[in-house]
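In the block that follows, a single chain appears as structure tokens, in the form predicted alone.
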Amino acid sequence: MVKEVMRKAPKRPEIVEELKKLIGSRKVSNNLTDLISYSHDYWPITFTWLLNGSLPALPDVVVFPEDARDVIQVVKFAYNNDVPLYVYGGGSGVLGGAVPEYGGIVMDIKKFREIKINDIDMYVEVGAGANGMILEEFLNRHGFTLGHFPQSLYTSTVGGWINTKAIGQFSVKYGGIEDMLLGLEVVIPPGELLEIKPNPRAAVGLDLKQLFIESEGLFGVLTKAYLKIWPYPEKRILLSYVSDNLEDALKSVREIMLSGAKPAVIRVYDKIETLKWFHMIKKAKGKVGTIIILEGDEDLIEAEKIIVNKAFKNALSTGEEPAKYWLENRFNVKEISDYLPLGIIIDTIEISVGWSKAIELYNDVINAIRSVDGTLIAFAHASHFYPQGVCFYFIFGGLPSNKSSVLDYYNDVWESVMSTVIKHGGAISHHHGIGRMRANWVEKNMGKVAYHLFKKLKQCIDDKGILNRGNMGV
């Protein structure tokens, strides 16, 4: 929960000159434009501050390393001088995880973008700063796909995906980033290069890759990753259905998940959001729409189509058009920047929960959002599915009353949703991570013992707490 504008960092001009000596002056900047650009990510609340003329916390300096040796030098300097170090990828995070709360150094890793394909062992070796869309297009030109399509694909980086445990729109077939990661290269304090080589599976001590998945920059600076790739899909089938209610639609999806079929995309929209994605289908009004995309080997997906149609036998088949419309518009997320200057704040909250509590949690969260004074919209879709449960993606928007500020309204909505999810035993984050927005609820959701162990791991790996200081509440 955010209470005020982030604290301002003390000015430390000596840092700039020391870093120039270490890695070269052209890789170091304290230009005000750069400091402001690297002071925030896509967190809506930082946009509110900027529109009001208030800056989030500024770093003292921004560095642009070009190889692992540069990163090692900067990490050593930060460690030896107790200077906070924040890593910056594409800046597409939505929870303030990249805000340099305690100043110090921001490290931009986007020059780490080399891509090499191993077409025999079926993986790609890629720099942590590589842009997601450029990586996917590169793979496509060579006959492959990563299968990872987060909504931030055009603006996010490989390192950001790993640090936040990202997941893409085609997750039912290809999984999340944790399912794709075979190995990595990371610089840890006090300035050592850790290399985990890619293998199909290894049982050699602790799987250290797991320390860096969803670590949000707390344990090291990722410089390289080895990710699984797949042959570019031979064929794609687009399907859509309209069910009477959300419960019926989710029952149909659960049947598919338990069958062993793996559609690439499944998206179930509640009655409000169905109006957006099924606007061309008159019979969809007042109903719940589902979009399904199958892709891969032609024989395999034709068999999956039979399973999907069987699961939705009691629903109305509405053809390809809704799925086509979704494919064409899925990366359009301009609502936040459109409405925020008008004083209307819009945000999303994604959570996960088991099947047994899915409908009850959905209803309670929607009611909780609507109960906050100033709420204008509250709706949701389910977009990631497992044999054990589902991820709901809630969207809300509001115009604070005269008695409250945008920040007050925003905090009230988040409190209402997080407390409701915890009450139902769900996970307060599915793929956006924690950042600074969710930090207050981490211990409640993890449990005291687990959270204590997490903090001990942080202290063990980064004993001076230089990496992403303040993120995730540690």
Second form
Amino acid sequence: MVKEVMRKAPKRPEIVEELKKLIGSRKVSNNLTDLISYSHDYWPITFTWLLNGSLPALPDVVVFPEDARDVIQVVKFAYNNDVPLYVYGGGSGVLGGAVPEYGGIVMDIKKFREIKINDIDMYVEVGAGANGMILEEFLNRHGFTLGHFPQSLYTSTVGGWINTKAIGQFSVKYGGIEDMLLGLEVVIPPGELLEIKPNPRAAVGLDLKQLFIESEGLFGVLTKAYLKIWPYPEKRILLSYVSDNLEDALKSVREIMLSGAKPAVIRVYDKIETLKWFHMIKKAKGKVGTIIILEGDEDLIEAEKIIVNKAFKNALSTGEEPAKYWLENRFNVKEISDYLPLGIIIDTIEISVGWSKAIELYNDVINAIRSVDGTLIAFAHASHFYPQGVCFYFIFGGLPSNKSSVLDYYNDVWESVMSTVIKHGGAISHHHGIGRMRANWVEKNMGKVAYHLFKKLKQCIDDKGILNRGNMGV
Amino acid sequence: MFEMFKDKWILEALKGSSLGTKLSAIKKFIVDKSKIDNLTKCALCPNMCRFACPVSVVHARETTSPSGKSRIALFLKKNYIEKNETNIRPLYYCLACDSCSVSCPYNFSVNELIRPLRENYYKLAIYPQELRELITMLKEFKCIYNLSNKKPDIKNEENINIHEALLYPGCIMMKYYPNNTNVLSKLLEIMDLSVKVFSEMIDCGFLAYELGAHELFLEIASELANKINSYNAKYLITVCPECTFTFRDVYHDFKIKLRPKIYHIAEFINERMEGFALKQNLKVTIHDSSTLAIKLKKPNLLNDILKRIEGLEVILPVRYGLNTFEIVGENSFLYWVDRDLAYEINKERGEELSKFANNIIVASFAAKKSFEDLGYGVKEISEFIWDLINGLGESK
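Given the form predicted alone above, what does the protein look like in the form predicted together with the partner chain?
Zooming out: every chain and molecule, the one shown earlier first.
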């Protein structure tokens, strides 16, 4: 018998037959196996429950729409019957954003996976359920790239990227998903299809696309997106450097960012993580490693290489190997599989901050994690950069002592990191979003007025609060 | 000493933790690490191989995604959910193609992880009802079809005492393309082999094995092996990648001895085509078999053969080689469990290939049958080569 940890509403079995009548029984399931599969995303703490047969919350029913009409019908049904509706893509979110805590309907949008390239206007029209790797391979075969490589590329969907404001490993050159999004189609309550056509730029009233970026399913059901594409890069240059300390490495990267050069990848590892990614470089021990990948037009990246070398003139150049190693291993995600069954909880926290506070914040967050009893590991890298600042990606792992539970340890680390980031004026999330894990800190980080406006917008668009009920605390 | 500690950087990373925490962790690594089973590891993965799984891509549901299946399998194994026909059904939404293993950091095949559960449930007579007919056929005829009235379209030369090669047509070829045995024999003879055709309709046991019907598999495989060995052939030539895999790997695992050296016809052609100056002015694309590419580690076999044909333009599809996209033949249990999904998967692949060329070259008669059913122009590699040798090929 499976147990539900977070479910907050009574069961509504009566909606199953009604939905079957509405869109066809083939597209509706209340099989226990389906309810289990859609009860969680990739929020690490919930996987500790899963191992014991407990799940966050089972939905009452799962629907599998095949076109926009199906989506409209289900949204209308949910609206008219006040049934919570949760949208599900690849389930790779790490903060519980897709957990159906009030039950109701989970809608899987992965059937929306058509891909059409417009090679004159340089965009791809793609279903919101399309898988990232399938999209990128398709583009590559036709001579293009999206330039969007989140670590979840193999499993996540286009709709998930937009809903969480995702970013990829090649972000310095290609930007985040918000820089790629030209247009979209989304079904909003009470059941209308909103279409925003792709244009290079538009100054026609409010840019409504922005409502759906990092909205985590609160405002509508995304069915299609129009994303910018680029010619497949002509050439790639792999570089790496070892600096004496984090300050020096970040100073070099800042110089590159201010020069106007756009390396595709820049990754600065702290002293601990440098040992992992620069293990083949003996001189890297006790230092800070940086990987840089340039790609695109050959003349352009040769010029960028000169700028990069100049910025790292005081560091040791360590060749292609660390970047090669990273390219080969960047999608090996196995930490949770390896350590969770041992009772060791592993998680990541990504934040952003201006250059002026970057080092102080890094040190304070590492110390905050270390201060929680049970912490085994705490380290970080910086992997997304802007002329104004940096995103740090912290990785922690802990084995709670006998006195505290895994959940207590986990919550204590999150509390200590979030409050440290807020104290320094940073953003509590850079690209994973909020979900249920970060909901408690959103108001503090956004500010009261902004959060109030956010809630008002939610009320305005989804007055019955059917969409992703409970998420972000809205 | 401990797997985690092989990576020295972790030792450095642990330096910052308290002594008590460090000691607890070390105890865990010593006592518990080796106890984590592979199914659990797969169930805890965020589905990093889902893009490569044809079932997951086309069915587009979490429950039949690779890690989704492992999670359900884990819940069944731990008795968190009841073992009934509905709950075990996701375990049969698999093509046994091992595409998942290619991008898995552990190289897991989800099929390998969940087959033991199918074996347990088969023993308990719990399996999707659609498989009943198939299982009855396997028990009664030792084949997925009743082919008792089918015979190969060839008369074996009785005056040759020692035949170098035994051609094993397999179930799909015998049901749908029995005339091709003649073509294949002639092709092998041109390649300097004396050939006999295996004429009894016993299948290789692949489906029985994959279903987890291991006693039934042993019964089929033992009888077949005895008969094959009685021919005293030097080579056993198969036309089906699944037969090749079963004879080469599964029989070996079950300690069933096959004396002849086992070849898939494409492997044999690849070895012996040197003397033939083949020419063809044509544009083709290929559908690589996942069994040849992944299980038998021959990812470039079709392309290696075709690129030696002068004038032939081979247009590679989006998914080929190790990254091929398997289709559903009648020798896959998904075909029997969910015919609509099988059709959708094949249609998806056919549409992809037809965007690159009108002529599809395949390495199995099961694939030929599936593409033909959808109306695509398709040739199995041996018949394609035979037509070229005889000047029967189409031109651009």
